[in-house]
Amino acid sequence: MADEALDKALNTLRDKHVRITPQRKLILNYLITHHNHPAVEVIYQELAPQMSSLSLATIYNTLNLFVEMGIVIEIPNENGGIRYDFFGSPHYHAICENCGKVTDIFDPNFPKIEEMIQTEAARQSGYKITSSHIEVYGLCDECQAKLAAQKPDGAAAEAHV
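Single chain structure for the sequence just listed, the form predicted on its own:
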């Protein structure tokens, strides 16, 4: 499936007359095969040993291009930074309010839900809606378990662990 997603994304770039460089292909493949929603620095740490010509500037420029082309999205994180996510299949995110973990949620109804939200937003605001990004927040399994272990009765708490 990763090869198919990579081929489709590369074809999208070619269709938009974007040159496929080894650096772009490497970064794109990383995003497709890793669902860790990485920051630029994480991508650099992971890929620099594989390609000595890869720089932070190249990664920033490549990610900006991918975002502009609509194949990668930016996810703001809790520290004010940006994480990146390959957006080959429409999905939304569940984000842990405690640790910041981001989980991809794939739902066959998502495109219809997103269209309904965009239509209603346009109707109420008068905006020409060009895109949307949907997130839901809560506590991941790991943080729920930590919180439950801290409470003698197992009741949920709203404190950071």
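Right, the form predicted on its own is done; let's see the coordinates for the form predicted in complex with another copy of the chain.
So it's only the chain below, everything else dropped.
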């Protein structure tokens, strides 16, 4: 299953005349087998042991390439950074506003919803639509518990840095 996805992605690259280098294969495989929505730095830390020559610059270049090719998507990271996700089967993301955790949501209605918003967007704007992203923000289980423990009362005041 992971291999299927890898082959399919590699074929997509071949079709677009993009060279398949060991680095690209390694990064692609990592993304397919890890759905932890890694930031660039995380990918680097994980893969450096396997390919000591691998550079950050190459990871940046490769990810940008994959995004253009449509096989990887970017997820905004409240803190300005970007996280990446292999886009095998369509899904959207729930993002924790407190800890930044990203959870995949596989919604049976997603294709329907995606078509609705793309159709409406095209109608209103005249854009030629190619893709869409949905993110839902909130508090994950752990952070709900953590924050509840910190202020057991219903205090409203909130630190704004």
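In this text, the rigid core denotes the largest set of C-alpha atoms whose superposition between the two forms falls within 1.5 Å. Numbering follows the first chain given and starts at 1. Computed from a prediction, not measured in an experiment: that's the story for all the values here.
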property	result
Rigid-core frame, C-alpha of residue 129, shift of 2 angstroms or more between the two forms	yes
Large Cα move at residue 144 between the two forms, threshold 2 Å, rigid core	yes
